[in-house]
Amino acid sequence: MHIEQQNGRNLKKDRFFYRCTVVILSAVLFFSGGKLSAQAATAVEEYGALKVEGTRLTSKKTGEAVQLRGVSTHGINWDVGYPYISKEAFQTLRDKYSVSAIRLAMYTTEYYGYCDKAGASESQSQVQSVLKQRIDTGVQAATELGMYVIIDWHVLNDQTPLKYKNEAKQFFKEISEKYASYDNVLYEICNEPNGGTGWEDIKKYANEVIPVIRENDGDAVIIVGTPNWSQDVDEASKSPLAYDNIMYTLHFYAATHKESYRDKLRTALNNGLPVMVTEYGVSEASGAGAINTAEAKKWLDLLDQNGISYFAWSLSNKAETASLLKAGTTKKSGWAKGDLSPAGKWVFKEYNARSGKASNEPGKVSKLKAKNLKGKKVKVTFKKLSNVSGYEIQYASNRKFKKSSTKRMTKTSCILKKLKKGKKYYIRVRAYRIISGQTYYGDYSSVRTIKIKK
C-alpha cells in the first residue's frame, strides 16, 4: 500500500446550539443578481449525524443513505501536509471539485510522529501538541463549512496498532470528550495495519479503543483498518466488531490493486460488512509509476453503485503521482484545473460528474476590457454568456486578490468607482448559475490591469 517517505478551543459545543444554529443558517437568504435566493444547505445541515444501517452510512436526521466523496490530507505531521488544513482550502474543495469531507491524516511515527518524534527537536508532548491544534483547526474548519471530517490516527511503519494501544487510547479519550457532541466527526483508529498483522490482533486493539470513544460519544460512527494494509476486508467480514455504527476500511491504489481486490469488496458486501474507502489513489501502490484511470474508473463505479463513500490521496503538492496539486505550486487554496496534478484533474472531474455538478457550471469568461474613465473610475466589459444568472466581478491592488472587493451583476459591463489615482489594479470576472438554490460558479477569466490615470 501506500509506503511514506520521511518528511521535513478546546471549545465544547452545545449539541442543542449547535443544531439551531444549523437551521437559522440553513434558512438565510444572499441576494444575487437582484433576486433574493435561498442558500443550498452544505451536507451537514442536510444529514446531522451519521450512523451504520446494513452495509451503509445513513443519515440519523433524514434516514436517507449518505455517501461522502472527500479528500485525505498528506501527513498533518509535514509541511506537504498542514499548510492545506485551513477553511479557505476546504472551501475550495467543497464548492470547486464537490468535496463533501475530509480526512486528517495523522501518522503515529516517523518524523514528527505522535507516538515517536524521531528527529524533531521539539519534546513528545510538544509535538502531541502542534498536532492536536492541527487537529482542532482542521475540524473547526470543516464544521464551519458543513463538511464531515475523519480524525485518523495513521499507523504505517508501526506495522501494528498494538505498538502504540494506550497512546491511542489516550488519544481518543481526548478527541472524542472533545468533539462528542459535533455531528460531523468520525473517527478512524487505526489506518493501515501491515507487517503481518492479523485480524485477531486489529480485532483486540479495537476492542480497548472503541470502548474509550463510546465513553464520551456513544454512537459516532468509528471506522477501523483491516490486514494488509487496509486491503483484507473479505477477512474482516468472517468475524465482525460487536459494536454499532462501525465501519471497516478498504484502501486501493487503481494501478496496483485491480479486480481480484474488487472481489474482496464484493465478498465483504455480500457478507453484510460496511466498507468505507477512506483513501485510494489512481497511482501505483508507493504513490509513484503511472496513473491507471481506466481502472480507477472501475472501483468508483462499483463503489458508487454501492453506496460506498471513498477519500481520494492526498492533499498536497509533493512530487509524487498520487498527489492531487501540482508538484511544486504554492497556491495554499483556490486552486484552478492548471494548478492540478494529473490525479488531481481526473479525480476532481469525476467529483464534479458524479454529483452533477460539472454540467451546472458556466463557462469561462472572455475577452475581459478595462478603460479608464474620469473621476477615478474603470468601465469593465467583457462578452456575454449564454445561460446564467449573473457575473461576479472581483477586483484588488495586488495580484493575489487580497483584500478584494466583489460587484454581482447581470449586465456584462459595468463601473468601478472609488479607486486610487496612481494605483494598479487588477480585475477578473466569472459567472454564476443558481440552479434549485444552489450556486455554480464558471473557473476566473484571465486577469485584466489597469493603472489609474484620471
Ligand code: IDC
Contents of the next structure:
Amino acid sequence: MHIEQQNGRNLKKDRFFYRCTVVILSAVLFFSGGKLSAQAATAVEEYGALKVEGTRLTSKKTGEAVQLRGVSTHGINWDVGYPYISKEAFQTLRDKYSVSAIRLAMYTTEYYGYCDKAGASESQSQVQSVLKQRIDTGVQAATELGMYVIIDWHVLNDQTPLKYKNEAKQFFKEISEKYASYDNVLYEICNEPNGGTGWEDIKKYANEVIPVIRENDGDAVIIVGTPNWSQDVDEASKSPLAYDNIMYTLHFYAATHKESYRDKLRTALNNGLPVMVTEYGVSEASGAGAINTAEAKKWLDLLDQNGISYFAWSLSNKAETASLLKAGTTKKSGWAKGDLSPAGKWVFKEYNARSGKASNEPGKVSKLKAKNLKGKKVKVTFKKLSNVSGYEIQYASNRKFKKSSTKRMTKTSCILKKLKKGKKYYIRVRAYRIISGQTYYGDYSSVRTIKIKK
Ligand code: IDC
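What would the structure be for the form predicted in complex with this ligand, given that what you showed me was the form predicted on its own?
Below: every chain and molecule of the assembly, starting with the one above.
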C-alpha cells in the first residue's frame, strides 16, 4: 500500500524547491527526533545518586531537590504482582505515564512470604531465592531504564519488624552488598508496623538494620516505617533517628485518611522530618470501596507543594479498587487508557499533568473524512490542529487495526492508494509533537470506515 501527500497543482520552480526543502527538513526532524528521544535523559542520568537534605530528597550530582512519582508493585510473592516486574512494563510506566520510580513490595509473611511462606509448597529457602530473583529482575529493569527503585521489606501481618529482625538483617546485608554500586536503589526496611508497635520498637529495629546496610552502602537512602501502618510521622518527628540520609514513611488511602492525617504530615514537616509516601491509594485503606479523587487530589497537591515523592499502590490487575490496571486485564505492558482501572486512569492522568507531559500532548484530531476516488484510492481529510509537528495516519482492513499501515505527514489531507476493491477500510489519525527530541502523541480521532467501490 502506498500513501501520497496532497500537493498543489501549479508547481512553479521555486515552489518545487520550497517543497523539497520542507520534505528534507521534516525527514531530518523526524529521524533526529527518533534518535534524540532515545537519548533523552532519564531520571537517574539527570540526578544520579540521591541523598537527604533537610526535608528533601536531593540529587548528589546537581544539588537539586528530587521528587519521584512512582508506582508500587502488588506483593511480588503473588501472581497479581510479580508478572509486572519487567523492562517492558516499567518502560510503559516511564514513557506513557511519567513514572520515574518503582517500589518492589516483598511481603515478609502471607503466602510465599520471605520469612513465613504460609502454605507455599516450596521450602522457605527456595521461596527466598525466588523472591530475590524477582527483586533482581526489577532492579535490573529499572536500572536499564534509568528509573529509581525501592526494595521494600513489606512488614504487615507480622505487625512488628522486631519479629523477623534477624532475617531482615541477613536480607539487607546480602542485597546492600549486591547493589552497593547502584545509584538508583533505595532501601525500605519496614513497610507498616502496626498492632501497637510503637516508635521506640521501630527505632530499636532500625538502629540494628541501618548499620548493616551502611556497612556495604555507606550513604544509601534508607526509608523507615512509622507507627500505625506508617501514619504517625508526627510521632517519629519528635524523636528522629541519629543517621543521615534517612526518610520516614507516610502512607495514606484517600477514601479513608483525610485532613487529620495531612495534619500529621504538616507537623512532621514543621519538625524538619524528611518524609516519603512509599504507598498511597485513591481507595479505602482496605484497598476496596469507592475511589475518592477529591481527597486524593488534596493529598497530591500537598505532596507536590513540599516536593515529597509518592508511589501508588498497586501495579496489579487484581479485582480491587486500588489496582491501577483493569480487573483481569491480561496485558503485561503497553497499557492504554482502556486497560486501566478508574484508579489507574486518575493516577496516571495526574502524573502526566503534574510532570508537564500532558501539556506537551497535542489535542485529538477531529472531522476525519474519507472519500473513495476512482482507481482504488481514498482521499482523507481532517481538521488542522495548531502547534503540532505532524500527523500519523493508520489504516487497515479490520477494526482492530491488525497489520495496519502507518504513515506520517505534515498536511491535513492525503490520498491512500492501491487499496483493494470490495474491501472495507478502517482509518484513524492522531497528531504528534516533538519537543526536545521526545515524541508526544495526541489521542486518535474516531475511526472512519470506507468501502472501496471504484
Ligand atoms: C493489600 C492488597 C490485597 C492483599 C492484602 C494482603 O491490596 O490485595 O490481599 O494487602 O494483606 C496497606 C498495605 C498493603 C495492602 C494495602 C491495601 O501496605 O499491603 O495491600 N494497604 O489494603 N496499607 C494500607 C493499605
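Numbering follows the first chain given and starts at 1. A quick note: this is a predicted structure, and the numbers were derived from the prediction, not measured.
Asker: Can you let me know which of K298, N270, Y261, K357 is the hinge position, looking at how the rigid parts move between the two forms?
Answerer: Looking at K298, N270, Y261, K357, only one falls at a hinge: K357.
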